Amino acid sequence: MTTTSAPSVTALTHWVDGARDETPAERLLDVHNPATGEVVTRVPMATVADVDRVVAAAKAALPGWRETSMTKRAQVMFAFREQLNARKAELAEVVTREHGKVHEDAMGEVTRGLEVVEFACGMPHLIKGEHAEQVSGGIDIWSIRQPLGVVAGITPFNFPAMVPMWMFPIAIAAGNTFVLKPSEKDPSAANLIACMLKDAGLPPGVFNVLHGDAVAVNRLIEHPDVAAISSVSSTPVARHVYETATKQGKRVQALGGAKNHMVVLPDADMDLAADAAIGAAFGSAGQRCMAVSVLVAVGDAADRLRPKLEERMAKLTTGPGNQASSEMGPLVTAEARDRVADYVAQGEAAGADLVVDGRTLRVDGHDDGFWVGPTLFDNVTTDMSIYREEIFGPVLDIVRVDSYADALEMVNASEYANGVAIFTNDGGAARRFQHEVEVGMIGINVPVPVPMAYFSFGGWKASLFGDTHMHGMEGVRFFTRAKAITGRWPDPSHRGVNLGFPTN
């Protein structure tokens, strides 16, 4: 769309070769403050020519950066870590202004991204190969890991700071150059990160920011000079990225959607479970790929849990993310608000018990904000759209089942398999669940089981396309490729032609 914003609104630019890109944009898109509905900036929508220009800058920077010593690359990461730690509140404010999440939540997002930066600071150790001496007469074998080249990250609106930092610190520390295509809904965090990297001493062209929509995405995933794509998006988009990019011979990790379950057994601490469910379902207005959206209550758990949920929901404060009293902010766009409201209407029409209706929420002084309050359904069934589809909003469904076996079957039947949690005081049941459930990330009395940076993040089934998860050692392996070298130094005793295969 072409913007109709007031001229006083400052527009973002792409970030190329370590500086703002002054090439005039053909299209600009308005970026809103979700709490007020006001336009806060405008973002350029890249053309194919823009993509080619940005990728060319990354390609030109590659030889120098790849040949930079691992020690110096790590020093840049350490310096970026200091920049990020010193300016985390500034970055969190940018996230809150364009995404809407409350400031405390935005600070948590930056902190979790910082953990991956700290992990990447250890790249000289993480990237070490292996060596075996005397594998045959006078012959040694060793392995090394090398960067892929120009790599790209396509990241979502819900974590505009953290998800990029799941990708580029590892990729850059390993010797790649990087093109980031952030969400057009909240793009400013990417540019601020680029400034921090420049201040940390990163050479021009190593990290670039390309703003845009499907035009930019499709050109990146088909561009011959892009060696790998790391992506987080909805499942349809993830499938498109994976199928299209792999046909071009690229390495791809594409994380998709989710429908995360929280199983509550009758022996669970119901107060603990209620607190956890409220935080996991309504934090960031449910706009998390690890949010709990289905509470699977076993036996009589629902009867004891539901009143506790209603009590806690009644006390939640929904408001602008920059107000200290706010616990939950708005949806990211008007379209997101309308989509969530439509799902609530579908659930009501399908016969689910609408216990708390967030569509009635009004926030004083912010009538133009994109609000849907915490919403609770009970007696939801698996054929309803509110159960089957990813709503990505503050809507929690209670599904009642008779037994642990029924709960396990329900979770395993879902097409999504990103995260799942079980709440119980029975260690045997928890151990059995972690063994039997077909989901990538599991929480035991932990509602949002996002692994630390030195482990890897990723789901199964339609929640992940590709063979590797993000960050941790799987991230290191994704952004590097192995070479195995077999060597022997000249020795007169081994001279002479031998056509046989080595036997010793």
Ligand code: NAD
The other form holds:
Amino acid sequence: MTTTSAPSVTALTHWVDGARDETPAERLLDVHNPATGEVVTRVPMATVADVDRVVAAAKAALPGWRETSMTKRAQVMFAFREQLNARKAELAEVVTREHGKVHEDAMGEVTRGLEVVEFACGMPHLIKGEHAEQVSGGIDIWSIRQPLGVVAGITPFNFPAMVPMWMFPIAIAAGNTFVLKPSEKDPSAANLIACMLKDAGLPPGVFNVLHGDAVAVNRLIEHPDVAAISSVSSTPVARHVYETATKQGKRVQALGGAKNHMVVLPDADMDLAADAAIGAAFGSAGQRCMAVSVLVAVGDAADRLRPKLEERMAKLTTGPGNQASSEMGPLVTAEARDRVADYVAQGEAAGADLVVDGRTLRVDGHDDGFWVGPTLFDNVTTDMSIYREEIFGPVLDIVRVDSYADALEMVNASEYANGVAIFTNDGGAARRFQHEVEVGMIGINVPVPVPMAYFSFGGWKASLFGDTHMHGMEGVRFFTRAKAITGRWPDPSHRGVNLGFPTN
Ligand code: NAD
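Other form of same protein, the form predicted in complex with nicotinamide-adenine-dinucleotide (NAD), not the form predicted alone:
What follows is the whole complex; the chain from before opens it.
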């Protein structure tokens, strides 16, 4: 992405107070269609003054929204759900145009986001507190959960619709107002979502979109009127957001990068494991935080799996995401393509066996797209950069180990701990693995174990900084704070001064 070179395309704007923000942008960046290399729009980069204007709009909308009845807030969510259902394909097309993922995958992304909206429709039930009667003579205690205020979401490029929907439906339904700072690489989905929320009846200022880069993020972090930051990014950015925002006294959840292992035991169904590994490694061109990038083959599993992987990879079709025949799309930017190609070169230089080299891929009629085809390495070792670092592209490493214990030790030694999968027919081994492995989300014969909206999503270690996961009840807790009330109705038996602590 470079500073703009295509003044003829229509530029995006921030979305403030329920409308396009007409303040002229000081700086615009080009956004490309990664399948063609063409500039499809330009995105404004917020200044500090822009951030302050957007936060002020969210703050002004807060009193009205938090006093809006729970029922009405839920009704807006139900109406938004209907909008999303009706316009799912339109949103998926926007995602494909700027991210590159194939249409079916983009539809899946929108669906997973929609499920969080459906969860948030139940906020009147989810937000309920507790009540205990007669905790002391004539005294009851009850608890309630209240919104935090203005909250901000910082989101990555790889799920431009779903990741924002992990956050704002819950935040808004709970009575907060929201500022979304989406990725500058594929920003248009955020504006379309804003339009849908408006059409669903959401009052102006409750959901705002602020486009930009580190300038915008850092101002949101230090802004005194922002109560909490929910963020999803690469690990260095997540660490920065967590450390700086907590220092400002804010509530923070900052999800980071990943390097997900798939352990295959020798007793596994190898055809099932091969199908699963291919989907999990190359879906969305490996640009998923839950993508499998390391296949840990125990015993003779590698010798049996490798030909099955090669056979399946030879049949994969890489091409533009809007063509029905494409199974895998391009990388998001030219920089991402070059970074992935550089990792492949590093792997070769370090002595790993490059079994399938995706760098040679050409897509007919799309010479300027950002392509790297499915790539497979064998005999990767844990000292290599292709093992240690997050490549975030269609590159699968096979690491060979002798035993279950070696596989477990390797997974637990990883800096990252987002997702992990084990493939086996041995229930005892699977149970032992789920108990012993130090990772946030575990799949048993499921390669991409993304929990449903009513469970929580999140990793451990360098994959998540903070105390709460996304969505599910963890999300409700993150976007609300608790109050406990102790009350009694005046009663003659309560009269008389008592300086002691109650003995009940
Ligand atoms: P990124 O870290 O480059 O950017 C993410 C967000 O942070 C964007 O909104 C960006 O504008 C902002 N940002 C970038 N640099 C910044 C800086 N120096 N200071 C403040 N803000 C900054 O990530 P990306 O390339 O957009 O997305 C891919 C990454 O996100 C991968 O590492 C992936 O694993 C991770 N991710 C994690 C999860 C998860 O659930 N753990 C989910 C999706 C993506």
